[in-house]
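Single chain ahead, written as structure tokens, the form predicted on its own.
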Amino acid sequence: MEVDRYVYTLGIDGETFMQGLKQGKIIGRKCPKCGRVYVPPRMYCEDCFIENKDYIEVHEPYLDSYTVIHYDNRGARLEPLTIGLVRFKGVSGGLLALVDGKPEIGRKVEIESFDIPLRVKVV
């Protein structure tokens, strides 16, 4: 049996995160007990096992790691494409992004585009 149509729902945290992107913001969610902030937002704190409460905008993105892709999944050569893990100061988690500029681990990045995929520039 095949499915004609598949509907994926983001859930409340996913919807809040996507609305933040549309407004040019990266939104995380904060644990009321330990203060840990998660990006993307998560319903429960991984350490305290309680429901996270407040949504907050996060800042100070930096490049945590990256890789350069030279071939697609069929083996065809591509223009080099840099994919990086972008983290935010004082935040747990991170986001994958296309990286413009010369990548260097730990360098600050500027978010160029809040679309999916996220696009950042090394500054």
The other form holds:
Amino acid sequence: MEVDRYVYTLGIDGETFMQGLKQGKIIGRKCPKCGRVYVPPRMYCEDCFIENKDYIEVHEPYLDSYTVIHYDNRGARLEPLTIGLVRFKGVSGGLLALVDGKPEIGRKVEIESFDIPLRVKVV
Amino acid sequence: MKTNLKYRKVAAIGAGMTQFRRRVLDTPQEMAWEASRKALDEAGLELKDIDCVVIGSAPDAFDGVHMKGEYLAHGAGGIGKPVSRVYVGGATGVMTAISGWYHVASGMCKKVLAVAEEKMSPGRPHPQAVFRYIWDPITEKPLNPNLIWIFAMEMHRYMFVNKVSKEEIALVSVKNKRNASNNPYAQLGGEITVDDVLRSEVLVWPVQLLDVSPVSDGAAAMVFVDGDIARRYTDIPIWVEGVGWTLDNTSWPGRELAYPRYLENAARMAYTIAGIERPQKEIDVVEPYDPFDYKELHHLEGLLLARKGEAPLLLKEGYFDRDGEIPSSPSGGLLGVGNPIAAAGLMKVISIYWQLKGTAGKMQVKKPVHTGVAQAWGDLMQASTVIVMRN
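Cool, the form predicted on its own is there; where's the form predicted together with its partner chain?
Next comes the full complex, and the chain you just saw is listed first.
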């Protein structure tokens, strides 16, 4: 890839998701047929292949998994950094997050900053 | 090429496209979904009916996402199914249809969704810059060429050998942009004149701004099914009767640029399979690949629809007009509809499919049509793909 830079678009649902973050909300979108809730929201259901319907705010984030990073992509040593895979109750899909506090799989987290990446705190 | 091959008959029963535009808000996946959904709707199928999915896209670097086949899979309906991606540069779009065909023809799948997508606008300042590493690293790379350079040389050679003027070539752009004004999916339809083309900005002589197709984003999709079940879903299956594809050498400086021999080989392969002996008599409508106006003429000759050097004359006589003997690019082609590389090639196949089905609306050509040909071309003027369809 040798162009100077790329200007990506968020996509239709990406816009909605970012607007949600600005308001301190995590927005998902629900398939009217199978009920699956996509987070981040997606325009269509990949299984039913129809347009998803309602945007909904999702709640109750928890740690689905986490890892502790000691080296970066170039091999340089880092202060250990905890990255979590955050999911929401009753929702399929997840978001990456920087994790504060002592992580444990299955534990509830609190969202400290609504950004990309999220910052969450284990409660 | 053997003609007594044993393969299953294949029909196209549905197609869909996004409108071609520049800088669309939708993500590549959303565009792929929109085209796929429309194709399934036209076919009267749901995703669960589809056995396998073929994805076509040109370099990952256009969208700026690596491994684009995988990236597009959920938008193209591929999740949990056999998915394959095809890529032969600009020839990809028609190769996507050909690949859809052989998944069914082989007997492996009954119903295939073939999807092509390209988003050209994320790359700045210009998507042409992604071609930096396709050149011979020793003899060509030091000049830092781009594809428009070498196509300009091809155009110049074609003009010189066949004694063709810029005015005669500009007529292609005039025709295709006019045809595109009847196409609801088109980005750049309209009435222009030969003078407009000749007065447009010189990019790489003899290529001027209105000689070349625009940068576009878009997606296209088609459904191909086994011949035995086609009539369950439609009264008008459109049969894939012949396919052909070739790759010439990358040593393009060693080739005669005035004539696309790689295309003649691909066309002969497709015609042999389709049983076509006299292409000019037997083919009713054609969509040759036209990212540049001279390419349509070059390709009409390679497709054996005109003798070498004869295409400009026939064009001037109206032979390739929408109401002519062999209407060429009735969709408006890449010059008029737009050029999201892989999607543009599949758009050509869809155009022929709609013409043969009689559902091309305002694009429908005047005369009755029974046999149509779509073609695409790419890489270092070396790849070509051809598909023949009948109603």
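Numbering follows the first chain given and starts at 1. Here, rigid core means the biggest group of C-alpha atoms that superpose within 1.5 Å across both forms. This structure is a prediction, so every number in the text was calculated from the model and none was measured.
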Subject >> After fitting the core, Ala76 CA displacement of 2 Å or more between the two forms >> reply: yes
